[in-house]
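In structure tokens, the next block holds one chain alone, the form predicted alone.
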Amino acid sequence: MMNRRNFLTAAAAAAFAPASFVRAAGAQRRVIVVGGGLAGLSCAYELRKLGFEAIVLEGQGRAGGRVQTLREGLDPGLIAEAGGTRIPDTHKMTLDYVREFGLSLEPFKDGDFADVMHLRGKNYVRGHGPEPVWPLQLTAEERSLGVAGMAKRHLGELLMAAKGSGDSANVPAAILQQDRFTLQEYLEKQGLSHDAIELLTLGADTSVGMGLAMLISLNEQVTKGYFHIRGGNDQLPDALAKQLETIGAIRYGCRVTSVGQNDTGAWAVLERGGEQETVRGDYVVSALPFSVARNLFADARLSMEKQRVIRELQYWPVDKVFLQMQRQFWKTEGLSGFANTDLTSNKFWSLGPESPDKRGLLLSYVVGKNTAKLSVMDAEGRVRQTLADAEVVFPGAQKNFEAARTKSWSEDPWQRGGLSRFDPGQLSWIPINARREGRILFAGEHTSRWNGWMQGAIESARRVVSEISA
């Protein structure tokens, strides 16, 4: 049977065979999009809008990218989102894509619910009461300023000196200046102890770059929290999609095996149901994660800078494992089902519906070295995990439990990586992997300062297009 989804493919095969590159009398120049995540989407949709022929080529038989919500197997009404998580409401372009689509809001974390920290065989609770007795060799002046006080004064006033930038799209020089070191030698420079910087970076892999993990901080400042599309987030991909599907502007199933350029135009090599062709037009956007793109320029004139970068830029490794739970049980004792932690499982969060009493998910986030652990065993060996590390510090847990899904973003080959890592020194390549080489383009959250969100991807598509529009 067809479905939808294979109708407008096998309807966009056949509006865009190679007879239909043939440029018409007075046609605008034409983009070719390789990469249906939401950045390439984002590129084609606005560059549509002005008149332009684009078209994307999408590997996959989906469009979304790192994008991504998992439904089947599931309770109905459960979702899990494997990628993009939270929109805070200072992502202004996100948000008004929301707003153009009619897709809804809701809080991404709601109720006056305390966190949790797993520290050493114990759980311990913030948000409510006084600091808790950290079981940690700390300096008395560290105990007396507790997480936040330790946060703020040594974190803080390099946030506020970065907050100047406003939304400039450029990575704000103060966090350039501490771009040299790693999280821990940042922190060991300022003078914390071990067992400080242990309790400050509790859930997080101090090996990044001090940069990176400012710009990850400056990027989530928000004024009244995060929030996510109800439904599920795929649904603004999705929209997008719809609009370019309906002009057969998307074709799924396609390939690309290499990108190239000449004084004239740029094309993009595919492979299709075993045949391989050549997309031609005036420009060639590549909304590709480098971590899959690698290959694919050696036609391309790019400048040895460009190929360096694409060369050698790594994506963090992200894992997600989601657990279906009967009742969301922790609420019914004050918690929020969030916790950071120094079990294989980093991070918990929680997604569901607001009375404690309807199923609900928690859900385990592992990002970078700390994934280590989890990538040599197989799904089933993750979840069993992922439900001893939460019995832990939400106990309760196995008593609840009744599925699971998992998401390895390493293991996707069409991404290869959940999001770009910059290592101390790397910061100054964002302008390098945004930068144009010649009728060859590139977006990306890779190519933004807002790099991991869905801002990051939708910034550097209007980038793309007031570049091929000027």
Ligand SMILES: Cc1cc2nc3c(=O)[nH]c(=O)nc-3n(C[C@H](O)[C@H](O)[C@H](O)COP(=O)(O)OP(=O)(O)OC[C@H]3O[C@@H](n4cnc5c(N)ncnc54)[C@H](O)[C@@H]3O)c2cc1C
Second form
Amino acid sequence: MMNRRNFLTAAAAAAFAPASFVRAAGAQRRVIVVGGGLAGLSCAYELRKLGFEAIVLEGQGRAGGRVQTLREGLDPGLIAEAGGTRIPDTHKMTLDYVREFGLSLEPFKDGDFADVMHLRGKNYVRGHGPEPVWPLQLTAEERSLGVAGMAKRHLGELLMAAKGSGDSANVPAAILQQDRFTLQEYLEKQGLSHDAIELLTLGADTSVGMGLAMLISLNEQVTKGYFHIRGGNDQLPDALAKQLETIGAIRYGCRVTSVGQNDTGAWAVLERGGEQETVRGDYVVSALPFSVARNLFADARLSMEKQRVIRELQYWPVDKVFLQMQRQFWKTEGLSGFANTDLTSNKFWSLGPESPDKRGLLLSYVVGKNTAKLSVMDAEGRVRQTLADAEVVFPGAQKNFEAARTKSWSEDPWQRGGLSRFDPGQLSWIPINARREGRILFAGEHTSRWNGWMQGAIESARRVVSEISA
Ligand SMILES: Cc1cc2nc3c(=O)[nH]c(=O)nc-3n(C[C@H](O)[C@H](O)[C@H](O)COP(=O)(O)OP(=O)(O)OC[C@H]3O[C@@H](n4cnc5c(N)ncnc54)[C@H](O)[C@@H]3O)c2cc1C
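Switching conditions: you have the form predicted alone, so give me the form predicted together with the ligand.
Full complex below, order starting with the chain above.
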């Protein structure tokens, strides 16, 4: 009941509190957040801080989505990051949360070790000593420039132009201008030979839009070092989820099957244990990858443009195969355990404690078309193939192999892909992916300029929070 005393207290609070908080607290606006990945979790967490009644509906029995740390079946202490793995020192929003929840960081890929490049049947060590003599038909100029020199000459100017855009949430204009080409086409346009392009892009998917390729390179250019959360990156979404669990603001096992809106509200229809339920609010935030949201919006009155991006945005298939090794034997040979290759396993990374004598993981990270080769194999076949590739790149792998875990993101029914993949011309879709449509708002890495990163999910949540609380 409003008496004179609590009216005066409320009026005094209104005079000093931020406008958004006052309005939210007064109207108790209710927000339904669909999807409990980093985007959905941080969105609900921040909205709750502002006084909104936000609730997350998550389809799985766990939060975190594409931040998933595998431990079972591996030696205790070994951490297999199936999804989000490294945090660049420039990703302030991710690091802010790490600090807020008191998590501790360790360096990712430390030590002065060399990487391997495997091509045409041979291993080449890069990063230490002179440029290897590549078994390729390079022009004299390409040979004398080497890999770093070619990258600088043909991509350096573009990256310098983009660097000026700093922390802006927009894709740098210099990058957007080149986005009509694939990476392959752009490098051909630069006059590079076929073999030089093969060398420069070893382990990468050259059919991707040039814009996305440049965003990835730009991140590498501005990053001085990478971190990993000690004990596993899943502690970050877990910390957010715990905050929401304690106030009953997250519901697990709720598969949302449709989202709708009218002039007065918005709703999500969910299935749980064979029952259907409609959850209503003032707003719905879709924090789902478009790959699993294609059929959700029939009642949502979305614009044609929005319907198109939801239907057409593609996702990179990504497979990871983790091989537990008895010893990190590659370190005793001065190698980092990282490699780019022309094998089925396009890339190897390694994760493990510092000492080479301790157990560690060699991880095959397959992105793009090579995942099709793995998709016809069962888990055992994938491990066998990866181990055979590992033996070629890091001789001794077979002898040291103890156990394995696999993860295919395109086979995961809650994801249907690893990372949003922007084909030529599609990087300009980001603002369309992100744009609110009435009472339905959109979060997720695919709506951010930091797409493909945990920071993209977090940044998108901050944007949605400011849209709702404006
Ligand atoms: C292989 C891989 C490597 C990566 N490496 C890095 C890295 O090194 N560094 C980095 O910063 N980032 C990395 N990322 C990216 C980072 O993990 C993602 O950008 C981020 O986690 C995406 O969060 P999100 O909330 O946007 O989406 P998601 O995590 O996909 O969250 C979506 C959520 O929606 C749920 N859901 C799906 N359908 C429904 C439904 N119908 N109803 C209810 N819930 C549903 C899902 O279960 C999931 O929890 C990597 C990702 C992958 C896959």
